[in-house]
Amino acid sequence: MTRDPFALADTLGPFQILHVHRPALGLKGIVVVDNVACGPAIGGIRMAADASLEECFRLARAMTFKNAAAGLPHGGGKAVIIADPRMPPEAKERHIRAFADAIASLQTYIPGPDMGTDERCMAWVKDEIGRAVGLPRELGGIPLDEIGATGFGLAAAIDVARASIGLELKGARVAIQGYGAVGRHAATFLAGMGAVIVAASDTSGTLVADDGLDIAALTALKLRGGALVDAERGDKRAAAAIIDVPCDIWIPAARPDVIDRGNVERLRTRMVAQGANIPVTPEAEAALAARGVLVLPDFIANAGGVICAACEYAGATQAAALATIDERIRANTRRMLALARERAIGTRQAAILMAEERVRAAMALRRWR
């Protein structure tokens, strides 16, 4: 059930909520612009059949914190199209273009790709309304999914955080829930740094190999449109079995709330590095902290994609974007961990303090806040 939108409001936002309904197309969607004190909101368009207003708001707030923590001149927003992203390509293009047309006047929001959408979708959006990030190279964009901007930043955050728990990355065992654009790139970058990817999952199932999965083969398989359970080697299990694989680093890189109070005790890991947005409920994060598991919050660890998008929007090159991702995510991870130690608080509390401080300082400088 969708909650009353006013029940979601607080002193930070949301700034605007727009509902889109085009009955002739069967199109339903929502945009939440959470906060624009630091600048126009950047946030992805997510396409999912079970998306909701509450999820859209929570994702938009995560973007407010993510953009603020990264020091970007942008606020946070998010859009959801309530539809199956696997619909026929022609129908998907109609949905994306119609949604873009419906939000044309929403100048406070700059769309980008998210789960269920990609660079091609952003090209359609740009064609309709003249603004989007995460564009194809042919349109002058930095294709963040193609280069793995989010996975690149996630690997950088893990590399910084590992020292705080005495973990060597070389030989560290990694399990990845969600082998899509974020998960597969994170796997590639971490494997290149010496980590061993012992398990990965997608909607088809979980693949496990104690001596390490063949990342190049799995990535090629996924790019051909295949499923992990189609792989030639590896122990094949149910999709939910990824939670039970013992590892040093567990990466949720798919949907929100995949770890909750009902399954958190099944996780056997030393670190949870959040590649997806809001993948762990607050109760589950508290349970992990009580067990001494280090949690790298989403808006610190997976900010690589939006940093890349902001660099593209500002006209930067791909090389400059990657350098900025590496610099800012490493610095933010160090600062978050130091603040958590100094104040004896959780990592998410420390991250929120960092982000909210900047947002409120920006709000104090704005006429309408």
Contents of the next structure:
Amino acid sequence: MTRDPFALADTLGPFQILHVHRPALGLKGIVVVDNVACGPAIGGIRMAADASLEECFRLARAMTFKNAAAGLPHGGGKAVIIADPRMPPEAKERHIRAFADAIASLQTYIPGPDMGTDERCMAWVKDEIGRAVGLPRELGGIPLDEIGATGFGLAAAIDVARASIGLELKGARVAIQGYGAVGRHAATFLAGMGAVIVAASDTSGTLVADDGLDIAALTALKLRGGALVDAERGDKRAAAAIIDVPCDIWIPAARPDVIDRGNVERLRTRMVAQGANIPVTPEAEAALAARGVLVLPDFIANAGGVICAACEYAGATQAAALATIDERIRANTRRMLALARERAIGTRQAAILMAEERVRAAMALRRWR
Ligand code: NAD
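Starting from the form predicted alone, produce the coordinates for the form predicted together with nicotinamide-adenine-dinucleotide.
All chains and molecules follow, beginning with the one already shown.
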């Protein structure tokens, strides 16, 4: 079967696609450098057994928009290694190092961490090819998952957006799907701002507590390697039951496409703040908008991590990175909401307009457009 390699292309990108295959190692991977008009692409290396070229392309485009919307001097790209991230540590190091070696010449791409990879993996990448972001502190990095850069930015976006639907953060009821780096830090920051986290889920199940979960205890449990269903407090339900919990703010912070045409009607919330990348299909986003549910699109709301990575790359301190995240995400959320109101369009459409305008302006200044 021959497939058209340009089937995904449009006037923004992709700029380059690299397929990596090292049969002796069982290594298969893909890099999509989507657009480099604003600068070399920054985007994570995802390690997942079910990753595909199409997923990689969609994630790379999301990075083009995310980096442009955030005003970073970087284009968008993404890489996937098609393998189980829970493989033995020595095998994982071999995979990551071999992948890094294979993409050494791709100067247009600066790798960062993503699902299935972490700061340690980025240290191996940096060791191989001399460039990576999301590094351990020992290598001059700002460990973005440890400090909760994305959860911090997500809370800032929610804090700006809540006024447009007349919602107070104090007492707002929040449900969070996924209690990893993004979900647990979003929970901590929002609880600190007065919100009540009424439900949280991971692959083991959903915990529900009407009067609020004990966030500090859940975070400690997860950091010890435990599962949410091992917690003492909270009603335990199936993982998918998080979709049915009535709340003011629903936060997807796990996998792509978790809300689709088939389950969108089950969500009973006033705002969906996207911590995960592409967690809601386009049809489901349209259905939410039609019901008056405010959607904060992924590349505006979850840009905290990449803003932190770009600050690290530019040599900034952790305090400066957090201040930049707060300022950029609040300003972008305000601008997106204003544009959506002025033009009577959806929030994602407004966010894309903002980002695309910057990418096209940058493209007009480059030789190869
Ligand atoms: P992570 O691996 O630390 O955590 C993921 C969590 O989701 C885990 O608790 C896991 O148990 C849970 N999960 C997986 N499948 C689930 C399911 N079906 N139902 C319920 N829970 C499920 O990952 P992360 O870094 O927190 O990233 C989460 C998402 O946010 C990903 O889509 C990632 O691409 C995106 N994202 C992350 C960052 C970042 O800074 N880490 C930045 C932007 C976007």
